[in-house]
Structures are given as C-alpha cells and as structure tokens.
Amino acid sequence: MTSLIPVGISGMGRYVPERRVPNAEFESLLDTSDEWISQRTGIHERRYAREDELTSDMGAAAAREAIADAGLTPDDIDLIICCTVTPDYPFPATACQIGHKIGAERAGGYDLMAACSGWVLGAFTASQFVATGAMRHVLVVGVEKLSSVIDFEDRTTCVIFADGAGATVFSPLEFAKRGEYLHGSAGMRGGTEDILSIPAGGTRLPASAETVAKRQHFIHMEGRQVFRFAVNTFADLVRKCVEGHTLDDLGLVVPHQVNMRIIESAASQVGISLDQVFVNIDRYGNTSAASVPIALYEAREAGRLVEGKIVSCVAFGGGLTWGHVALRW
C-alpha cells in the first residue's frame, strides 16, 4: 500500500466587503436595537457585499490573495473546491466563475453545499486529494452572500448573517512547510430542514408567486433547536481534535462564528478558556461556510497559531452537517 504524503496549508486569503453594517442600521426596521442583538449574539457590526458584487467575485478576492500566498500561480492550481449555499447561479458551480476570473486554466472544479460546515468539510476533502498524491495544490474557497437571501422582517436572522470569503491553498507539507494536517471528519443528520433551511427554490418547493409570497426563500432557523445542537456538536469535535493528547497541547480553537453565547457555553463544556478561542464574530457576524477560512486567517495574523501546538477548526450547520479539521501549526 503506497504510503500517504504529510499535508499541509502553504496559502491562505480572504476577503470582506467593504460596508459595514452596524446594530443601530436594524433599530429602524424591527423591533430591536444594539443592546438585544449584542447581548443574544455578541455581534457589533457586520460585512454587506454591494448589490452588484457576485459571490464568485469574492471568493476570487480570496484566492488570489491565497494563492499569492503560497507563492503559487493560478495555473498551480490542480482543483478548486467552492463551499458556499449562495452560489451565482443554481448551476454552473460558483467554482467555475471563480476559476475564470482568477485564470486557474489547469483547474477542476465543482461546489459542496454544506452551509456554516462547508470549509471545514472541503478542507477535509482537499487534504484527501493531496494525501494520495492525486493532487498537488487544491483551493478551497468558503464564501457567501447571505444577505441576498435574508429575510429583513425576521429579526431572529437577518441580525445574524452576513457576507465575506476565505480561502486556502492545501499542499504536500513538504512545500507548505506550515499548517500541517492531521486529521478530521464529516458528519450529517437529515430529515432536519425544519430546524435550518431556505425552504423553497429546489424541487421539494419550486419557486413560484406562492413560495415568494411566503417568504420561503430566505434563512429559516429554529434558534432554541440551532444553540443546542451546535453546543453539544462544538464540544464533541474540540475533544476529537485532540485525541490521543491532552488540553495542554492544544494551542487554539478557531470555531465557525455561529453565536457568541454558544461559543462561550461550548467552551465551558470543554473545559478550555475563551483565551483559547479565536472569536471575530463581533465584527463580521456569521459568514456560514466563509467564518472557519477567515477567522483562521485572522488568528495567523494576530499571532495566535502557536508553533507546534494543535489548532481545532470545527464547524456545524445546516442539514444538519458538521465537521473537524486539526492542523498542527
């Protein structure tokens, strides 16, 4: 049996809108205001892309810079894995746009929906390619829109989610010479659409005058249901990150942004502090399958991944998904 190559991360980029959108911009379309939103989420403000700024053009912001990164060109690039729910259009992939624009003319590509999860899962998958040897450098982009398919009258949601892209380029470790994974995983339970979903749009609930009139193809979420399932799932997988060693040798956990009082509960579960704890959802809210991509950029540009020492990305959400990725910085 042919041995497998050490992977590791020798790129990575991302990129957020420019607009900020503050609490206090909510205040005069719902019943609600900075203090309810900021004491429920811990978010502050959050990113908006223009109307007329695509999905594909975000994460190609994000690859390009990733892909500078790992000191790579675009023709490098053996496969493009774009995680996103909100893709330019239901087919062709978003993958596709994001490869023409960035002019990665070698690549693959195709898209895995798997909503917050999606990073982590197409992270997950990229390191499998490499691993065999199959391929060389593989691109996994995490980006969303999720303001295009916001309900502006719900404020359980539209407080909540927003847009942003992060992207990684995953190599032999050889060449990354950082990042190294280690290993994760992927899980799914259905038959819950209830709980988190956009409802309509597929062929369940084709769109039509009814399902536009009922608001069904925007964010639903069932939030009691949502803080349980995501606590008890963000502290399985910390503690399968580190399995095999011991609290001591995790140096960082970088969560996808889902709600900040799930990260604080899910951390208490663990028994880790929140210093811990890369958090950036203050900022830019949750970004679904773009948070884990970003977040971790940020804690590598604020020091945060700590040499030799195990960095837990895990992530959960719609479908319902979840997932793992331990790296060791």
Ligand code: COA
Contents of the next structure:
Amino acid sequence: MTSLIPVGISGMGRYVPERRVPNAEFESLLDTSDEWISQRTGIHERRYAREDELTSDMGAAAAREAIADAGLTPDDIDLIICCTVTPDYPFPATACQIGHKIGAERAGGYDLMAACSGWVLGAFTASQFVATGAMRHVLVVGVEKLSSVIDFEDRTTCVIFADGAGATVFSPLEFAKRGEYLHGSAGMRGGTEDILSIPAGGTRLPASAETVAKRQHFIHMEGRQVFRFAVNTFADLVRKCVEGHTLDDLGLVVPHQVNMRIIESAASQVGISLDQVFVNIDRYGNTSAASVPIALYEAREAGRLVEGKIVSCVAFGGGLTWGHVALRW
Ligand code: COA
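Now the other one: the form predicted together with ligand COA, given that the block above is the form predicted on its own.
Now the full complex is given, and it begins with the chain already shown.
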C-alpha cells in the first residue's frame, strides 16, 4: 500500500435558521419554566427552521459557505457525506438533494445515520478517503431539522432539540494548510433503542394510524440513562484524543452540545477547566449531527483554535454511538 496522505480541513460553513425560540415560549405550551430549562440544560434559546425550509436547504447553505471558504467550487467536490437523522425523505439520501442544490455535478454522495455522533463519524470516514488518495475533497455536512420530530407534549425532550447545519471540507493537508487530522474512533452499543430513538416509521413499526395516534414518530428519550452514558463516554473520548500527549497539548475540546451539566461533569472527570471547552448550547440547544461542526466553525470565528494545539471533537448519541476526531490546528 502507498503511504497515507496527510489530511486537513480546508473549509467550514454554518447555517442556523432565523427563528429564535427562547425558553419562555415553552411556558405557554407546557408545565415548564425558563429557569428549569436553563438550570437543567444550559439552553437559553434555540433555532427552528421555517416549515418550508428543508434539511437539504440548511445543509446546502452551510455547504456553499464551506466550499467557498476552502477556495473551491462545487465542481471540485468528490464526495458528499450528509450526516442526519432528519432527512428530507426516508430515501433518496439528503446528500443527493444537497449535491443538486449546490451544483456539485461530479460528486458522489450518501447519508450517514449515527444520530448526535453523525458529523464526527462522517469526519472520521472522510479523512480515510482523502488519506488513501481515493478522494481529494470530501464535504461532510451535519444537519438536522429536529423541530419536525419533536413531541411538543413531552417536556423532557422538546426543550432540548433544535435545528441547524454545519459543513466541513476535508482535503489533502498541503492544500488545506490547517486542521490536520490526527486520528479518530467509532464505537457503538446496540439494543439501546428504548433509551433514545424515534420508535416508528422504520420496518419494525411502519407508519400506521396507530403509530401516529401513539406519537411514535417523535423522539423518545430516557433522559437520565442518556445523561450517565454521555458523561462517561465524553470523558473517555477526550482522554483518547490526547493519548500520547499531555493535557497541556490540548487546545480546545469541541464536544457535541448535549447539556451544560453533562459538559461540566465530563470536564471535571477529565481534569480540564471549562475554558478549554467550547460551548454554544445556550444559543442553539442540541442540534444533534449539526452541533459539532457548528461549534467548530464558531470556535474558529472566536479565535479559540490555537495553532499547533490539539482540537478534540467528541460526540455520542442514539444507537448508542460515539466517536472522536483529533485535529491539530
Ligand atoms: N420542565 C420542567 N420539569 C421537567 C422538564 C421540563 N422541561 N423536563 C422534565 N421535567 C421534570 C420531570 O418530569 C421530573 O419530574 P417528576 O420528578 O415529577 O417526575 C423532574 O423534572 C426530574 O426529571 P429528571 O429526568 O430526573 O431530570 P434531569 O435533571 O435528569 O433532567 C434532562 C432531564 C432531560 C434535562 C436530563 O436528563 C438530560 O439532559 N439528559 C440527557 C439528554 C440529552 O442530552 N440527550 C441527547 C443525547 S445526544
């Protein structure tokens, strides 16, 4: 086998819908309060897409910005990996809609479904294609329209999930010049669909009047179980990112924006301060596969990605799935 090609991030983009939904909006719908939501989750507001704004519209907006940021055109893109659990259709893949909307005529594409771990596992996958020379420029889009699958009668889930998109182009490092891919990982534990899933609409429970009446097309979550899993996994993944290094080499952790209390507990388990963790959950809530690429984009905008230091992207979610991508900025 020929030697591997160093890989980097050549471009990043982000799209968040215009509509801001503050916690107070839920007070009129449910038995909840701004105070409860902010204290238990760290979320102050989130964004919801318009009804006519599709997952692929948000993904395409983020993708256009990422491609331009890389100094490329859509024609340069070899592959589009769209990470989402809220596709435009059960099939075809939303990657095809995004490719069509941005005019990426040469690109292949498919969707990757790993819930909140989606973009991290997509980034891990994309890096392998570029490293082997099979592809030169791979676009990874993390995008969700979770407002379309939220049960607004369930106060434990509806206040958490939200909409948005982040996109990243992986290219040979000699072209990208930044965001060097160091290593990644992927893990999963099946048989956990009772903890976090959309129960119906697949082959197990095809859509029927009964599944609609039972509200089984909405997100179902056992919050406390997810909480425990998330804290431990988060901490393990950050440790994996810095294996062979010291915590001084760690520039910034860019985690899945899951819940502020989870982020605080995991940071204290690893022994890092919150200054070393990028957080924007207060403004966007949990946007699942979109959360890490939006956070990475905003971390760069805020000047938080320090040259030469490790950036630890970690995520975990339904499946259960988890993974990390370690970058050197
Ligand atoms: N407003 C007011 N009360 C609420 C509420 C809300 N939005 N949501 C839940 N509650 C209530 C519960 O009904 C429960 O009431 P009860 O004691 O009368 O039954 C009480 O608050 C405590 O519930 P509990 O589930 O123990 O709360 P919690 O502190 O664990 O917080 C979550 C709930 C969902 C915020 C928390 O478990 C969590 O963040 N889990 C991880 C979820 C997540 O991030 N999932 C995505 C993974 S990718």
